[in-house]
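One chain comes next, on its own, written as structure tokens: the form predicted on its own.
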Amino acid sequence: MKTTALFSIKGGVGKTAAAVNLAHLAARGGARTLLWDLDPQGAASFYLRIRPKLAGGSRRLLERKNRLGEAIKASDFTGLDVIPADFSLRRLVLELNDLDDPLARLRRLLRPLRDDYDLVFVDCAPGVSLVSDAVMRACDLVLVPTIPTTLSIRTYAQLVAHAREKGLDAAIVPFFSMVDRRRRLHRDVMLEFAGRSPECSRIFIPYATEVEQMGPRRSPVTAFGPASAPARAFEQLWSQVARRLGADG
């Protein structure tokens, strides 16, 4: 079982859209896929028509031990299950802090699911916290959606520095999100950053109304608009990620 986090210090960068579309593509390709929504806003749960309700809240989630599976809900898409989020997750950092070895807790929670799933995607809340550190400790890969602006690039650098300082050794891969190629700033930042950052994916997700339609449609763009530019970009990104994870069949 391979685990991938979608994470950024900065909010509003297309993190949840990427998590939902990549998870949908993985499941559509035949992988047994779990999406763990760890953002208190519950947007990933909403997009996939899962009630944003976590029975017993965040405290019970951490106490499930070998019963994390009790929180799992089936989505409308074959092979794609969800652990939903609700607003109780805003307390998760405090509850993790009360535990022994908190950075290892999420990894231990996932371990019993190894025989049930091939891939796990974790949609994280923005910002650096004990929760995000525990997620990075549990994951094989951290994908960082990055808008091609100076501040977004700066927050990516801060994330990398923090991971190194904390000894979090998951592979961190940025990709550009919400890209408007008509804007010179976007083009210039992408060219400059990619030139000095070999870890950066060359696949970018364009800014498009189809992605905004995920809200009213409550569905991945790769499901309702498979021929659209963002859906094709997500497919290319997933192909790249799958190869890296060894999940390309």
Contents of the next structure:
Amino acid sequence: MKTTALFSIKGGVGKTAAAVNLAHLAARGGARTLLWDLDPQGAASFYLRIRPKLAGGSRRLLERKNRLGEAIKASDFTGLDVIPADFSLRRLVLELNDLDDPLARLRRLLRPLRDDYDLVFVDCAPGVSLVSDAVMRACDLVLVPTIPTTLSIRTYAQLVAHAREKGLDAAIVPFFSMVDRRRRLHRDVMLEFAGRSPECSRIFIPYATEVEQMGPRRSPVTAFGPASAPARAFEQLWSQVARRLGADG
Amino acid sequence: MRGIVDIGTGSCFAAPTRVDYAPMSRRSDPPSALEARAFAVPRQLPVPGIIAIATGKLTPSTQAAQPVHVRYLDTFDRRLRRTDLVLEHVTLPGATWLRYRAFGRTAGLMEAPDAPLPAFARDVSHYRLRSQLSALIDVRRLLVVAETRGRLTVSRGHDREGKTVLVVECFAARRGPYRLTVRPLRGYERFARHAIRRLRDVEGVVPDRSEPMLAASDGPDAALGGAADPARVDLDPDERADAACKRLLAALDAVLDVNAPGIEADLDPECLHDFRVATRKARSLLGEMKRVFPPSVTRRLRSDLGWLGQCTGPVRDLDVHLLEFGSAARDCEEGKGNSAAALRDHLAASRTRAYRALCRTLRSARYRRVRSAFRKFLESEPPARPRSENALVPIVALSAARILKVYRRILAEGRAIGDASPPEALHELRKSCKRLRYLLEFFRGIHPAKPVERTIARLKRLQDNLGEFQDVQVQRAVLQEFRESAGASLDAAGGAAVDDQCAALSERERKTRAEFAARFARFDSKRAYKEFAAALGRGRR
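Write the structure block of the form predicted in complex with the partner chain for the protein whose form predicted on its own appears above.
Okay, now the whole complex, with that chain kicking things off.
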């Protein structure tokens, strides 16, 4: 079982859209896929029409062994299951802090599921915290959606520095998201960043209304608009991620 | 900017590719805490009413009944059926899927949506299903062995979020009761549990545990093939040798029967392969079991079977070359000129010619004569007082003696092979190994299991080396023959590519040959032979 987190310090960069679409594509290709919605806003759960509610909240999730398995819900897509969000996840930092070895806790929670799933995608809340550190410890790959703006690039640099300082050794791969190629700033930032960051994915997700349509349609864009530009970009990105996880496996 | 802009223009994204996520397991879908349940519903009950009972207070969305076509797929030798598995392909207007499940179970082990009807395992885009099928059926063709048509009504129960929490399907065949299936979804099992409870209370609705495939009618390929497994002949250790051998030969004859139509329909290269293996095994058995049948009969049957082997050889060789060189060519197409395509065309053209000749043979009077003579021999009762001296010997004793004799021959032949020995010596040893392997497989049921299995495993390692040596030699000869016959039709890069391939094969041949001594040394153990001989002796007593 391989775990991939969609994470960024900055909010509103397309983490959830990427997590939902990549998970959908992985499941469509035949992988037994689990999407863990760790963001208390519950957007990934919303997109997949799953009520963002965990019986007993985040505390019970951490306390009981195999609790994660009990929280799993099937999505409407074959092969894709979801651990829904809960508003109580906002307290997860405090609850993790009360436990021994908090950084290893999420990895331990996922361990009983390793025979049931091939891939886990974790949709994280924005910001650096103990939770994000624990996610990075539990993951094989951290995908960082990055809008091609100066501030986004700056937060990516902060994330990399933080991971290095904390000794979090998951592979961190940024990719550009919400790209408007008509904007000169976007083009310039991408050119400059790609030039100095070989780890940056060459695939980018264009800014498109189809992605916004995920809200009213409550479905991945790769399901309702598979021929659209963002859906095809997500396919390319998934192809790259799959190859990367495969090579590491 | 080039690298990024190239990828980013929406219109020039590559077509969706099949992503093979390598470490993905072959395991089944994660199980729901509750298995899907099927019910038989009398035809006089109204379908909408029954579905409404199942979905209860949930908001239902019911599709009108749609024509459905379910095809049950299996190989010509029924590999799935023999392992209690069912692969069904479902076609509805605008939707198709594959469901892979255990025989007699309603819940799928795996489901692959958007799946066109596959001809081979490699056509399945769902990675795990493809891996599982490939492991089970290898390169064999999937045939439609059964099919059923009817109308399917699918109803989904939704919760307040609009999320599907229960699926109820009602299949109406042309005759018989409806089959209503309640499919639970993980995390929402309670809705299915309620539905099952409500359905149980409806008069006339009963749980249906039957296997739908058994009620289906024959598919277009049902007449082709069937399950014939010569390994399943149960021999009695004290059975007289001629009767036991006849039973084994009859099982092999059944394999010929099963595969012949598949060869004529050019259905699957494996039909021809299995046909040839059965021919070889039958010929080998007749040759090894000395003085069990009258010499004139043995000689005639062996000659007939040898003729069958010769007739089928060229097509099989070309099938293997097409498979070998086809995949090798795909891997190294770039910069290799026109050699890969030319070689494929050359092999395909040769195969077409050889296949036509084979079909003529299969329709010939001689073929019919050979097969009917073999059948007549198999159907004849063993004589009460046979003239052949080994006919009445218990098969356990005769087979043990023969196995040990061939074993000793292998040891002697192998020990005589040195670094300077010609390839023919290895070829002879390979044939002896094959004889021993066949004997062990024929008679594994009447000798102590563990020593036999251990010997087969040790022998297999030696056979792998000898087989690879032979394959590489044959492939090199094919390439050289192609290089000469292709002549000017090959461009410079193509010619160089063929030379490179020949050189690579020569290197592989050298390595395999160098490895032989070590492989044989591992097989050549006096202690292992003695233990094996003692075990066979004990079995005889």
